[in-house]
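In the form predicted alone, a lone chain appears below as structure tokens.
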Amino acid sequence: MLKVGIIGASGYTGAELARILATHPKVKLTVATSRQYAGQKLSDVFPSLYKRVDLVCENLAVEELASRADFFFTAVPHKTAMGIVPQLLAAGKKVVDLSADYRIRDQKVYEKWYQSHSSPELLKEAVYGLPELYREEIKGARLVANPGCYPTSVILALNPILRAGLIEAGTIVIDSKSGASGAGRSASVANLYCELADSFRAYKVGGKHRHIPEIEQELSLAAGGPVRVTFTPHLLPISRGILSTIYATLTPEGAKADLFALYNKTYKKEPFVRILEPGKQPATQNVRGSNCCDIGFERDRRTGRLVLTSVIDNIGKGASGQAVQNMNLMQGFAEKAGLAGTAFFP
């Protein structure tokens, strides 16, 4: 059995992962760390996890962290990961980072976006852990920078489109939607349940979230040349789910092309990915608790324009359902192991 460790287990992320952890059949979790909680049971943190993980939460150093286990999540801020993971890298243990901290290749861009980085010669190192592009390169990293939510959803679903050269790249659009969770645990006025409910917000307007160059350094790779776009998050009121809805022109080339056959034959060995049928639209509930993110489009013959949607749930497929994905690719185990589960319904 394979002991894996989670640094800042007391998230909804590291709650995510204990829970798909609890049941994998290759690994056993030995440590979970929390300063908030330590001295807690996780258990108790997450009354969830009641007789399926006894973990006491511990504040370790990570001298003392790296003898209790082989393989580490570090569901930890950005910032606070490139101080640890560095670390344990050197103690000869593999990480999957679930912080931007290793997403951006480019130091200077991630240095705009975010802070002064401390570990800039594991940019070049780090593999982005989105399996569907990367798995190959996963399969021998040490260290996988798991991707942003937003992104996971936009990526998945843009790729195939702009590697075939059927969209004008310059035209895309993103409207994203993201459950409560999205904005993390911590206590905080606009996420009181009298703020969230019977409401619907968007936040960071005008080309302000952190996931932009993320989801434009990956796009641009797909299409071959620099990718700017358009997007703005907003806020659900639920618990989990991603929903983007995506707009582009296409060219000549791509009014006419056979796009539900090309998503398809892009997709179709890939256990989590599921393109829907032409006419079919998906929704947040139909993947709530899993790991799959379905994708939709619909041309808009009037407009010229192609709507693609995808929802994933933003911490399981968006956060630590590929996170374990990166993992089992990392040490050689089934792909879906810990992860076959369907969604939850209703």
Second form
Number of protein chains: 4
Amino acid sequence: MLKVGIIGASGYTGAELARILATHPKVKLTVATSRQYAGQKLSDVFPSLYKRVDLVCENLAVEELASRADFFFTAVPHKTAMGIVPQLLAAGKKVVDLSADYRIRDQKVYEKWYQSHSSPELLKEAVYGLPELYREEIKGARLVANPGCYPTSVILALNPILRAGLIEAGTIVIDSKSGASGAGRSASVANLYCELADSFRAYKVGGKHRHIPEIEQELSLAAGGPVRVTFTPHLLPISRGILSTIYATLTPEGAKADLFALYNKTYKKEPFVRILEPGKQPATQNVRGSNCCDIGFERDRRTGRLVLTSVIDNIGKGASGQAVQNMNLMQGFAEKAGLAGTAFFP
Amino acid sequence: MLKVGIIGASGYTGAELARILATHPKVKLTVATSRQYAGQKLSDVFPSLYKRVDLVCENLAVEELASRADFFFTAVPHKTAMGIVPQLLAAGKKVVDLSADYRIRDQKVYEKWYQSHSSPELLKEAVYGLPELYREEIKGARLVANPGCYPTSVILALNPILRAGLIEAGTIVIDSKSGASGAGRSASVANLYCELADSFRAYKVGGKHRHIPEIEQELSLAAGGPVRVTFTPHLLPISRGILSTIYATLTPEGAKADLFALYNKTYKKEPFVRILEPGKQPATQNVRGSNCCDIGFERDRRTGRLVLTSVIDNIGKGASGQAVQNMNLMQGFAEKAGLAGTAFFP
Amino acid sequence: MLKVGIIGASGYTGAELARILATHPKVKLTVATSRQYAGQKLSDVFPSLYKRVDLVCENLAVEELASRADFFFTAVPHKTAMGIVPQLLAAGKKVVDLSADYRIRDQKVYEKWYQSHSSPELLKEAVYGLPELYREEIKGARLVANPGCYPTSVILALNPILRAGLIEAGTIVIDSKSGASGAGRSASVANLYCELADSFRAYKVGGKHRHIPEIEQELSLAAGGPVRVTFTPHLLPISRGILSTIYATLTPEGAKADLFALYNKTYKKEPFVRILEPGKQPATQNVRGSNCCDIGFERDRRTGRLVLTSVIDNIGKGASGQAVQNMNLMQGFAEKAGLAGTAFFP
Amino acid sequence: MLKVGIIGASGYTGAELARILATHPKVKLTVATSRQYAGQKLSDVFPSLYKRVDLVCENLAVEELASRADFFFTAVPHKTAMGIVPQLLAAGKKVVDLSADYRIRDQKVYEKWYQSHSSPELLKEAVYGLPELYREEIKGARLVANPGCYPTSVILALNPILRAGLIEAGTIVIDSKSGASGAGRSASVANLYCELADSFRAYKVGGKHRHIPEIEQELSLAAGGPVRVTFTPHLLPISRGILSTIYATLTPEGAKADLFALYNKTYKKEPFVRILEPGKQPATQNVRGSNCCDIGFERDRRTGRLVLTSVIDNIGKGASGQAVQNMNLMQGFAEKAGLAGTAFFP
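Switch from the form predicted alone to the form predicted in complex with a further copy of the same chain and print that structure.
All chains and molecules follow, beginning with the one already shown.
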């Protein structure tokens, strides 16, 4: 059994990692850290884990951590992650980092959207952890930068059509909606039940969300040239789930292409990407608690636009599920190990 | 007191009409019809009205109805409405029709999206009941076609900027999200609690929703030329509320314009349109139960697009509230009569 | 117009007071205090009030407050209230206190459940603000102690049958369920959307909730002797609403009595208490946003128990609505002024 | 691999069975029936199963069914079940029946609460499928009557203390709250999203719910004498989950007993019953999607009552999860096979 540690176990992605790892056939969760809850049982922080995960949250220095596990998930905020990851690597550990710190390949871009980077040398080594695009690189990586939730839903939907050159890249508009777990588990008035329930709003409107450079980086690689997008995130009154509705103008060739065939072929062997049959639309409910990404699409023949819809569970395929998928690849485990569960409905 | 009737009182818009009229200072609700619930008290259908509205649902021929009230709200499905409205007008009554039957000015367009029209002569007479655009015409109307919910949210947001010619009309993308009351009160599996709660999906993707011709009719009038839009509706797990996120490329002039000033000036005297201060974003929660439309906007300077966000209560300003506002204008009542209530929060 | 102030305007009960007062025909809201949001517009704290309530939150000493209004609602936590109320009274103001500080008549009981009382002399003067029980006393009061939310739902349901002596007082079990607004608007992990949505739990189980002495005080007065109850509060994933399910063994006389007649007679003239017809059950949805209390009941003939069910909006009749009703009585306004609105549905 | 069939696969319990069986290591789902959806893929009925369960719904006679699988779950309404189960048994199949048809041992009681029974001879053979009480009998059974959802939550909570004789059996009051999936997946106005969301109500108040005889049957066996309870079900605005709050007066001995020790000892080896530590309370969220039952308790020393709180997922341990647990026992599989998953949170 691989000994695994979660650094930053008391957030929602930490809870989901613990849930998945609790029944993973190849790993043993041996250490969980949390500054805030140090000394408390993890199952006191998350009572769903009672009698399922028997660990006490600890607040450990990286050196101590290194002796406790061989593989780490860093589920801490950006900036905090880059203070930990280099030491873990230096100690010979493998890491899936769920923060944004190693997702952006270009240090300047990272520093423009975030802050200065303290281990830029690792940006080249880190592999962007979207298995559908970088499976082979992930298999050989020491450090995988687990993608952001919005980018996962967007890149999986746009990559095939951008590669095929069937849309005009300058016309992409992305309207994304996320469940509240994406906002994290910190005490705040803005995320109280009464502030979100029975409501809906946009936020960071006008090109301000930090997932934009990550989205554009990967879309540009797919398109073979710079791509800029308008991206608007919204906050849904649900706990788990992202739906991205993506608009782009089809090229004349794209207007005639068999898009279902294109997508089906691209993702045929993927265990976690499901291309919906023409006429069907995805719903967040159908991927909740799973590692699936469901993609639907329609042409708007009146306006010549393609409308892609893509759903994931933001803390599943959008965070912890994908992180475990990456670990499976890095360790040579079966890719679906621990992730075979079907979405629960209702 | 004006004697008022609701035809089709057992749906959600009927319930909201009854709620508003119950405390309206100038009217008395004298008749409510429902085929399905004929013979039952309206307060048995909607227990919130118990001891507040004392009427029994009836199933009456139009001739009988005409003797019972002087003003009618027809809250029945399209096609049904056009079987009732001409007779009510012939009997000398005034009507606000909440169906789609008299919203589309061009018979051909109506018949393309709906079905054949049995009283096309009234299409010319009917006034599109958006007071912010057609206040004077409404005041003199016998028949007001109450706008659709999505169109209300979209037209109020886009009209000022289209009139000013500051966006490229061919670039408009509308991503709308509606609460479940918009789906009506018929028994169906698709709208069960368990099918919608904790979920989110798009529907009628690809230019199929019947509100499109209505939106395009009014946007084209504002732009002074034909406008086509891509419009995608989504279903939110909330009861009341619509948020439309609207994208369009700014003209060079638009990129420099003071949009806040433009919108503020346009809607300065409007009692129900609230232009949010720069940097603020609307939420459905802030208009729930009210007749308000809140509009926010941001420029995405990276891509040159404008992003408008507009919220209404879909059965308030999007249906019954607006219907009462229209009645107030048609009858010479204070425009805010019965509609002064502030949104309830939380 | 009566000049009215809200002390502690930034909580949910403050928001609801502002909402109700915004359309109250006899009052003008002239001052709103908040330590946390001092200097911010109240409509920035609660955007639903934008262009409806034009006040800036202030942090004022009581002396300053006294010059700004003639009637005050103290919507601050217990203990804080008793530091303000005596000064307001001394300045000749009338006060409805929404805290628990003046609800308990017996200083010892208060001090056992809360903490030491700094103005015990006012306990005798303060009137318990349940108009259905103490209407005449409220009319003449300077200081009204607005009842707790749970107690309101419980006392209105049990008072008639206890007065009639038809249940065995020692057998009362109260199982209450409250919406999340009852937990207040402070930043906390426990009340985040993700912690409450799609979940349900009990809290303060086993006779620990501070509303118990208040409930027992009033039930004992009704019964003419000491009454002890088992009371269990629960947290519902809704914003507004309390439902109390109340169990008690009927006396032999009670088993034969016409309870519907008893309740109907008791509350016949009450504007805000609605006794449901036999066979009907109340729902929180039917009182949401209103000042109503709906009461249903059934006998369990197999076990000889009465089952009462009582619903209110916890920040309506359970807090701010009732506070305005009390103000109306204290000022000689129409009792329904500002409170005529019917519950919104859906 | 055991070939398994689901009869009545298109309801919520059918969906949950399919979800669990999809990853069960010892079985293969070979047939799924549905009258309403015959001819449609099960994954069209439940898109969460897309590319996970590859079956078409069929409408088959029992004889045909018998050739398709060796083990059956009957997830059809009561009365329908008794028309199918005897034939399946006659064909040599084993059956877990999720309906009420074989839960009540006394034919007269069954017929009083339901309707006449067409295979009363099987009532004696059928084993009540609560493994914590009847594990050995289940192992040898051909026909297991899967318990009702409410009874599961109640019986697991009350059985240890009734057996120990520490409460007065005549004082039991059960206040239960269930999520909406318990109401099934039929089209109905009462269960529409807008009718349940942001609301709460009781139903079948006063000793009318059909789970009462089932509860009383098992409690009476535990107590060693007839037990009658007052039971009130309520409808929660959540999809999954039941919380039962149970009140009973402690005997003098019970008042002194170490209840935590008693419960802990009783359920020590149970894989799915979790006794919470003193001071902790269960939440439906912590068992959602799992097969767990969490039990908490407090004494109300002021009134001498015990307050038990018990949560399950109503379609997990309350239906389909428990059905699979029973199958595991009947087939000699590991009891946790397919059921090891931890509740998802949030």
